[in-house]
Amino acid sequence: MRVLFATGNQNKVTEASGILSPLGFVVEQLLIGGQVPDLVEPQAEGIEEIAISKLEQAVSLIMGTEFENEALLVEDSGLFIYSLSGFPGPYSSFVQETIGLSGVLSLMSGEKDRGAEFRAVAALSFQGNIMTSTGICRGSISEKISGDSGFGYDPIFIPEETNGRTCAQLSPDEKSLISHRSFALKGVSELLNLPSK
(Lines of atoms letter the chains of each structure in order from A and count residues from 1; the text may use other names and numbers.)
(Lines give C-alpha, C1' and ligand atoms only; values in the text may rest on other atoms or scores of the structure.)
Protein backbone atom coordinates (compact mmCIF):
# COMPACT_ATOMS: atom_id res chain seq x y z
CA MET A 1 0.00 0.00 0.00
CA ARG A 2 1.30 3.46 -0.92
CA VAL A 3 1.49 6.20 1.71
CA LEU A 4 2.16 9.78 0.61
CA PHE A 5 4.11 11.72 3.23
CA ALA A 6 3.40 15.47 3.21
CA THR A 7 6.72 16.87 4.39
CA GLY A 8 9.56 18.94 3.02
CA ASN A 9 12.04 17.01 5.17
CA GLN A 10 13.60 14.23 3.09
CA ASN A 11 15.17 12.78 6.27
CA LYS A 12 11.69 12.11 7.64
CA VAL A 13 10.66 10.38 4.39
CA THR A 14 13.74 8.13 4.54
CA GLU A 15 13.14 7.30 8.21
CA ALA A 16 9.42 6.61 7.67
CA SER A 17 10.21 4.39 4.69
CA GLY A 18 12.67 2.38 6.76
CA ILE A 19 10.07 1.89 9.49
CA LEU A 20 6.99 1.21 7.32
CA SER A 21 8.48 -0.71 4.36
CA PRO A 22 8.90 -3.96 6.36
CA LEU A 23 5.22 -3.62 7.35
CA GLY A 24 4.11 -3.62 3.71
CA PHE A 25 3.89 0.12 2.97
CA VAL A 26 5.58 2.10 0.22
CA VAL A 27 6.33 5.60 1.52
CA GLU A 28 6.76 8.42 -1.00
CA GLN A 29 7.06 12.16 -0.52
CA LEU A 30 3.91 14.03 -1.58
CA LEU A 31 4.76 16.21 -4.56
CA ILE A 32 2.12 18.23 -6.36
CA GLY A 33 3.29 19.34 -9.81
CA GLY A 34 6.77 18.25 -8.79
CA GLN A 35 6.75 20.56 -5.77
CA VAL A 36 6.49 19.95 -2.03
CA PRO A 37 3.16 21.48 -0.93
CA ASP A 38 3.54 24.56 1.27
CA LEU A 39 1.67 23.79 4.48
CA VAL A 40 1.12 26.53 7.04
CA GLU A 41 2.35 25.57 10.51
CA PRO A 42 -0.27 26.84 12.97
CA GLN A 43 0.78 28.31 16.31
CA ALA A 44 -0.65 25.77 18.73
CA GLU A 45 0.17 24.46 22.18
CA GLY A 46 0.12 20.80 21.16
CA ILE A 47 1.84 18.91 18.38
CA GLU A 48 -1.30 16.85 17.71
CA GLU A 49 -3.22 20.03 16.78
CA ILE A 50 -0.39 21.02 14.45
CA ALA A 51 -0.26 17.59 12.78
CA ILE A 52 -4.03 17.47 12.23
CA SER A 53 -4.11 21.04 10.86
CA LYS A 54 -1.33 20.24 8.39
CA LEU A 55 -3.03 16.98 7.39
CA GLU A 56 -6.32 18.79 6.71
CA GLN A 57 -4.44 21.31 4.55
CA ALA A 58 -2.76 18.49 2.61
CA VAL A 59 -6.08 16.66 2.12
CA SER A 60 -7.64 19.80 0.67
CA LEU A 61 -4.69 20.20 -1.72
CA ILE A 62 -5.08 16.70 -3.19
CA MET A 63 -8.87 16.88 -3.68
CA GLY A 64 -9.59 16.38 -7.37
CA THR A 65 -6.05 15.22 -8.16
CA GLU A 66 -4.74 11.73 -8.94
CA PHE A 67 -3.75 11.45 -5.25
CA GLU A 68 -7.29 11.91 -3.93
CA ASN A 69 -7.74 8.28 -2.85
CA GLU A 70 -4.22 7.72 -1.54
CA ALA A 71 -3.27 7.36 2.12
CA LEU A 72 -1.82 10.71 3.23
CA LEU A 73 0.58 11.07 6.17
CA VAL A 74 1.71 14.07 8.19
CA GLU A 75 4.02 13.88 11.19
CA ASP A 76 4.89 16.56 13.69
CA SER A 77 7.35 16.21 16.51
CA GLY A 78 9.02 18.19 19.22
CA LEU A 79 11.64 18.09 21.93
CA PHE A 80 10.25 18.72 25.41
CA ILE A 81 12.84 19.63 28.06
CA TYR A 82 11.51 19.19 31.59
CA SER A 83 13.58 21.89 33.33
CA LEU A 84 12.52 24.41 30.66
CA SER A 85 8.80 23.69 31.23
CA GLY A 86 8.56 21.65 28.04
CA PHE A 87 10.38 24.17 25.84
CA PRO A 88 10.91 24.11 22.85
CA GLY A 89 7.96 21.68 22.42
CA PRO A 90 5.74 22.63 19.46
CA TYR A 91 8.22 25.39 18.52
CA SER A 92 11.13 22.96 18.09
CA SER A 93 11.70 23.64 14.37
CA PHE A 94 11.62 27.41 14.85
CA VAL A 95 13.95 27.25 17.86
CA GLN A 96 16.44 25.07 16.01
CA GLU A 97 16.44 27.46 13.04
CA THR A 98 16.92 30.53 15.26
CA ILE A 99 19.25 29.57 18.15
CA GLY A 100 20.40 26.13 16.99
CA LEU A 101 21.62 23.21 19.06
CA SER A 102 24.34 25.29 20.70
CA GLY A 103 21.70 27.81 21.79
CA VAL A 104 19.66 25.05 23.46
CA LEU A 105 22.79 23.77 25.21
CA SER A 106 23.49 27.34 26.42
CA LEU A 107 19.99 27.50 27.93
CA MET A 108 20.81 24.26 29.76
CA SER A 109 24.19 25.48 31.03
CA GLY A 110 24.66 24.48 34.68
CA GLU A 111 21.29 22.69 34.77
CA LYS A 112 21.38 19.46 36.81
CA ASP A 113 17.99 18.15 35.61
CA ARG A 114 18.65 17.35 31.96
CA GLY A 115 15.62 15.12 31.47
CA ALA A 116 13.71 15.47 28.21
CA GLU A 117 11.55 13.59 25.77
CA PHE A 118 10.94 13.56 22.06
CA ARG A 119 7.24 13.35 21.14
CA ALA A 120 5.85 12.64 17.69
CA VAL A 121 2.30 12.57 16.38
CA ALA A 122 1.63 10.79 13.10
CA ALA A 123 -1.68 11.74 11.49
CA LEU A 124 -2.96 9.73 8.55
CA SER A 125 -5.94 10.29 6.29
CA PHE A 126 -7.32 7.28 4.42
CA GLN A 127 -10.76 6.76 2.87
CA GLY A 128 -12.20 9.76 4.69
CA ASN A 129 -10.89 8.78 8.12
CA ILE A 130 -8.24 10.61 10.13
CA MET A 131 -6.16 8.50 12.49
CA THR A 132 -3.48 9.69 14.88
CA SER A 133 -0.84 7.94 16.93
CA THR A 134 1.65 9.37 19.42
CA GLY A 135 5.16 8.13 20.08
CA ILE A 136 7.47 9.14 22.95
CA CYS A 137 11.18 8.59 23.45
CA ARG A 138 12.47 9.58 26.92
CA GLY A 139 16.03 10.55 27.67
CA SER A 140 18.20 13.52 28.49
CA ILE A 141 20.03 16.47 26.94
CA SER A 142 23.74 15.92 26.42
CA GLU A 143 26.45 18.34 27.59
CA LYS A 144 27.76 18.72 24.03
CA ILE A 145 26.88 18.07 20.39
CA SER A 146 27.86 14.48 19.49
CA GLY A 147 27.40 12.29 16.42
CA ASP A 148 26.86 12.97 12.74
CA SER A 149 23.93 10.83 11.70
CA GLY A 150 20.25 11.64 12.13
CA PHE A 151 18.91 15.18 11.98
CA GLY A 152 17.24 17.87 14.07
CA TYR A 153 18.00 17.57 17.77
CA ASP A 154 19.53 14.08 17.42
CA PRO A 155 23.10 15.27 18.26
CA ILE A 156 22.06 16.55 21.73
CA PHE A 157 19.43 13.96 22.77
CA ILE A 158 20.47 10.81 24.65
CA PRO A 159 17.70 8.17 24.78
CA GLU A 160 17.43 6.16 28.01
CA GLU A 161 18.27 2.93 26.18
CA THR A 162 21.56 3.92 24.54
CA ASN A 163 24.23 3.91 27.28
CA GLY A 164 25.00 7.60 26.87
CA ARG A 165 25.00 7.77 23.07
CA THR A 166 23.00 10.51 21.34
CA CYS A 167 20.50 9.68 18.60
CA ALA A 168 23.08 11.03 16.12
CA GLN A 169 25.52 8.33 17.25
CA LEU A 170 23.07 5.51 16.49
CA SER A 171 22.71 3.58 13.26
CA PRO A 172 19.37 4.06 11.46
CA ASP A 173 18.34 0.54 12.57
CA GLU A 174 19.20 1.25 16.20
CA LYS A 175 17.33 4.55 16.10
CA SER A 176 14.22 3.03 14.51
CA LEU A 177 13.87 0.60 17.43
CA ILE A 178 13.48 3.39 19.99
CA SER A 179 12.54 6.61 18.19
CA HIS A 180 9.41 8.62 18.91
CA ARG A 181 8.69 8.78 15.18
CA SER A 182 9.00 5.01 14.89
CA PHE A 183 6.47 4.42 17.67
CA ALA A 184 4.03 6.95 16.17
CA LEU A 185 4.32 5.52 12.64
CA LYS A 186 3.98 1.92 13.79
CA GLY A 187 0.90 2.96 15.76
CA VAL A 188 -0.70 4.43 12.63
CA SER A 189 0.12 1.29 10.64
CA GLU A 190 -1.63 -0.79 13.30
CA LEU A 191 -4.67 1.52 13.15
CA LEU A 192 -4.88 0.89 9.41
CA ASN A 193 -5.05 -2.78 10.37
CA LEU A 194 -3.89 -3.95 6.98
CA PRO A 195 -2.12 -7.28 6.63
CA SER A 196 1.51 -7.00 5.60
CA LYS A 197 2.09 -7.69 1.96
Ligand code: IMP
Given for the second form:
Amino acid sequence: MRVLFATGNQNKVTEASGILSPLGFVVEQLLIGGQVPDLVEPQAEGIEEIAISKLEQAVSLIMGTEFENEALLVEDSGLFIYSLSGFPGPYSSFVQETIGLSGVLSLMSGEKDRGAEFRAVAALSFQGNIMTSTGICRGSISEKISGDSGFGYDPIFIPEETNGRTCAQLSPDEKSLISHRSFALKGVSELLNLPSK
Ligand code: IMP
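Requested next: the structure of the form predicted together with inosinic acid (the form predicted alone having been shown above).
Following is the full complex, with the preceding chain placed first.
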Protein backbone atom coordinates (compact mmCIF):
# COMPACT_ATOMS: atom_id res chain seq x y z
CA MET A 1 0.00 0.00 0.00
CA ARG A 2 1.29 3.48 -0.90
CA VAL A 3 1.53 6.22 1.74
CA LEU A 4 2.10 9.78 0.53
CA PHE A 5 4.18 11.73 3.03
CA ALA A 6 3.57 15.49 2.98
CA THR A 7 6.90 16.89 4.09
CA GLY A 8 9.70 18.95 2.67
CA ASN A 9 12.22 17.06 4.80
CA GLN A 10 13.85 14.33 2.71
CA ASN A 11 15.49 12.88 5.85
CA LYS A 12 12.04 12.20 7.27
CA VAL A 13 10.95 10.46 4.04
CA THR A 14 14.04 8.22 4.16
CA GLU A 15 13.48 7.38 7.84
CA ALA A 16 9.74 6.73 7.32
CA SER A 17 10.48 4.50 4.37
CA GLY A 18 12.99 2.47 6.41
CA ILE A 19 10.42 2.07 9.19
CA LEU A 20 7.30 1.36 7.13
CA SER A 21 8.68 -0.68 4.20
CA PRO A 22 9.18 -3.82 6.34
CA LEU A 23 5.51 -3.44 7.36
CA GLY A 24 4.39 -3.54 3.73
CA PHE A 25 4.02 0.18 2.94
CA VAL A 26 5.63 2.12 0.13
CA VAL A 27 6.39 5.64 1.36
CA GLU A 28 6.65 8.42 -1.20
CA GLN A 29 7.00 12.15 -0.78
CA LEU A 30 3.81 13.99 -1.77
CA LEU A 31 4.56 16.20 -4.77
CA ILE A 32 1.82 18.19 -6.48
CA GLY A 33 2.78 19.38 -9.95
CA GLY A 34 6.33 18.28 -9.12
CA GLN A 35 6.49 20.59 -6.08
CA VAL A 36 6.46 19.96 -2.33
CA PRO A 37 3.15 21.50 -1.19
CA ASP A 38 3.56 24.51 1.06
CA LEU A 39 1.83 23.73 4.37
CA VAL A 40 1.47 26.54 6.90
CA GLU A 41 2.67 25.63 10.39
CA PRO A 42 0.16 27.18 12.81
CA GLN A 43 1.34 28.79 16.06
CA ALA A 44 0.09 26.12 18.45
CA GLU A 45 1.01 24.82 21.89
CA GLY A 46 1.01 21.16 20.91
CA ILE A 47 2.60 19.21 18.08
CA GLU A 48 -0.59 17.10 17.66
CA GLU A 49 -2.55 20.26 16.82
CA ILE A 50 0.16 21.26 14.33
CA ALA A 51 0.19 17.81 12.69
CA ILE A 52 -3.61 17.73 12.32
CA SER A 53 -3.73 21.26 10.89
CA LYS A 54 -1.07 20.39 8.32
CA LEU A 55 -2.84 17.12 7.46
CA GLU A 56 -6.13 18.98 6.88
CA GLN A 57 -4.33 21.42 4.58
CA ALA A 58 -2.73 18.53 2.66
CA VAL A 59 -6.08 16.71 2.36
CA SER A 60 -7.67 19.80 0.77
CA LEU A 61 -4.75 20.09 -1.64
CA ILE A 62 -5.16 16.52 -2.95
CA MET A 63 -8.96 16.76 -3.37
CA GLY A 64 -9.78 16.32 -7.05
CA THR A 65 -6.24 15.14 -7.89
CA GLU A 66 -5.01 11.65 -8.76
CA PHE A 67 -4.01 11.23 -5.08
CA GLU A 68 -7.49 11.80 -3.65
CA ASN A 69 -8.03 8.20 -2.53
CA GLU A 70 -4.55 7.50 -1.22
CA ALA A 71 -3.26 7.37 2.34
CA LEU A 72 -1.76 10.73 3.28
CA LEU A 73 0.74 11.18 6.09
CA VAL A 74 1.97 14.22 8.00
CA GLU A 75 4.35 14.11 10.93
CA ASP A 76 5.36 16.83 13.34
CA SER A 77 8.05 16.48 15.92
CA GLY A 78 10.02 18.42 18.47
CA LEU A 79 12.64 18.29 21.21
CA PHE A 80 11.34 18.84 24.76
CA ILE A 81 13.98 19.70 27.40
CA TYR A 82 12.74 19.08 30.93
CA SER A 83 14.80 21.74 32.75
CA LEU A 84 13.55 24.33 30.21
CA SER A 85 9.88 23.41 30.87
CA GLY A 86 9.63 21.58 27.55
CA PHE A 87 11.33 24.27 25.42
CA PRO A 88 11.84 24.32 22.42
CA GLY A 89 8.94 21.84 21.91
CA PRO A 90 6.64 23.21 19.19
CA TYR A 91 9.24 25.91 18.42
CA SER A 92 11.98 23.37 17.65
CA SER A 93 12.35 24.28 13.96
CA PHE A 94 12.55 28.00 14.69
CA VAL A 95 15.08 27.48 17.48
CA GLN A 96 17.23 25.22 15.31
CA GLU A 97 17.21 27.79 12.49
CA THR A 98 17.96 30.73 14.79
CA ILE A 99 20.21 29.86 17.75
CA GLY A 100 21.11 26.40 16.39
CA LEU A 101 22.53 23.45 18.29
CA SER A 102 25.32 25.50 19.87
CA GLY A 103 22.72 27.98 21.13
CA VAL A 104 20.76 25.16 22.79
CA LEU A 105 23.98 23.86 24.39
CA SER A 106 24.66 27.39 25.70
CA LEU A 107 21.17 27.52 27.24
CA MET A 108 22.04 24.26 29.01
CA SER A 109 25.45 25.44 30.18
CA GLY A 110 26.04 24.40 33.81
CA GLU A 111 22.67 22.60 33.95
CA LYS A 112 22.90 19.24 35.76
CA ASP A 113 19.44 18.02 34.75
CA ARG A 114 19.98 17.35 31.05
CA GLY A 115 16.91 15.12 30.58
CA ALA A 116 14.92 15.61 27.38
CA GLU A 117 12.72 13.76 24.95
CA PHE A 118 11.93 13.79 21.27
CA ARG A 119 8.23 13.55 20.51
CA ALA A 120 6.58 12.88 17.16
CA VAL A 121 2.94 12.87 16.16
CA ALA A 122 2.09 11.00 12.97
CA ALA A 123 -1.28 11.98 11.49
CA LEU A 124 -2.66 9.87 8.68
CA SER A 125 -5.74 10.32 6.55
CA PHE A 126 -7.28 7.44 4.63
CA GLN A 127 -10.77 7.02 3.20
CA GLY A 128 -12.13 10.00 5.13
CA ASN A 129 -10.68 8.94 8.50
CA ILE A 130 -7.94 10.75 10.39
CA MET A 131 -5.74 8.73 12.74
CA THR A 132 -2.94 9.98 14.98
CA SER A 133 -0.24 8.30 17.00
CA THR A 134 2.44 9.76 19.27
CA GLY A 135 5.95 8.40 19.70
CA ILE A 136 8.47 9.37 22.37
CA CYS A 137 12.23 8.81 22.62
CA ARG A 138 13.64 9.67 26.07
CA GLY A 139 17.22 10.68 26.68
CA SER A 140 19.41 13.66 27.47
CA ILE A 141 21.17 16.63 25.95
CA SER A 142 24.88 16.01 25.35
CA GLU A 143 27.64 18.37 26.54
CA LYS A 144 28.90 18.79 22.98
CA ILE A 145 27.92 18.26 19.34
CA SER A 146 28.87 14.73 18.21
CA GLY A 147 28.26 12.63 15.09
CA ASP A 148 27.45 13.31 11.46
CA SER A 149 24.47 11.15 10.59
CA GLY A 150 20.78 11.93 10.96
CA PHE A 151 19.57 15.53 10.98
CA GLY A 152 18.25 18.34 13.17
CA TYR A 153 19.03 17.89 16.88
CA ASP A 154 20.50 14.39 16.43
CA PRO A 155 24.10 15.54 17.21
CA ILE A 156 23.10 16.78 20.71
CA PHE A 157 20.53 14.15 21.74
CA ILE A 158 21.60 10.97 23.57
CA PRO A 159 18.82 8.37 23.77
CA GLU A 160 18.60 6.33 27.00
CA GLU A 161 19.46 3.11 25.16
CA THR A 162 22.68 4.05 23.35
CA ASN A 163 25.41 4.13 26.03
CA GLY A 164 26.22 7.80 25.59
CA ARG A 165 26.12 7.93 21.79
CA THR A 166 24.09 10.73 20.22
CA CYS A 167 21.48 9.93 17.55
CA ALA A 168 23.95 11.30 15.01
CA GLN A 169 26.40 8.54 16.01
CA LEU A 170 23.86 5.77 15.32
CA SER A 171 23.28 3.92 12.07
CA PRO A 172 19.87 4.55 10.45
CA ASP A 173 18.74 1.10 11.61
CA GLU A 174 19.84 1.75 15.21
CA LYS A 175 17.98 5.08 15.25
CA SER A 176 14.86 3.48 13.77
CA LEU A 177 14.68 0.90 16.55
CA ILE A 178 14.24 3.57 19.23
CA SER A 179 13.16 6.79 17.56
CA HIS A 180 10.07 8.84 18.34
CA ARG A 181 9.25 8.79 14.60
CA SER A 182 9.45 5.02 14.50
CA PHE A 183 7.00 4.58 17.40
CA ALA A 184 4.59 7.18 15.98
CA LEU A 185 4.65 5.67 12.47
CA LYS A 186 4.28 2.10 13.67
CA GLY A 187 1.36 3.20 15.84
CA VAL A 188 -0.45 4.84 12.96
CA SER A 189 0.25 1.90 10.65
CA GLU A 190 -1.38 -0.42 13.21
CA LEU A 191 -4.44 1.83 13.27
CA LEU A 192 -4.76 1.44 9.50
CA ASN A 193 -5.14 -2.27 10.14
CA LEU A 194 -5.41 -3.18 6.49
CA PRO A 195 -5.74 -6.77 5.31
CA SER A 196 -2.99 -6.13 2.73
CA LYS A 197 -0.39 -5.41 5.44
P1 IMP B 1 9.32 19.32 12.22
O2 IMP B 1 8.59 18.12 12.69
O3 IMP B 1 9.80 19.10 10.81
O4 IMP B 1 8.57 20.60 12.43
O5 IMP B 1 10.65 19.38 13.07
C6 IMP B 1 10.80 20.15 14.23
C7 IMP B 1 12.26 20.26 14.59
O8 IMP B 1 12.68 19.07 15.23
C9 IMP B 1 13.21 20.51 13.43
O10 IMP B 1 14.20 21.41 13.89
C11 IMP B 1 13.79 19.15 13.15
O12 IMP B 1 15.09 19.23 12.61
C13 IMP B 1 13.80 18.55 14.54
N14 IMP B 1 13.65 17.10 14.47
C15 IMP B 1 12.53 16.40 14.12
N16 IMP B 1 12.78 15.09 14.15
C17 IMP B 1 14.07 14.95 14.50
C18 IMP B 1 14.92 13.83 14.65
O19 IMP B 1 14.54 12.66 14.44
N20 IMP B 1 16.17 14.09 15.02
C21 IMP B 1 16.64 15.35 15.25
N22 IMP B 1 15.90 16.43 15.09
C23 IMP B 1 14.62 16.25 14.72
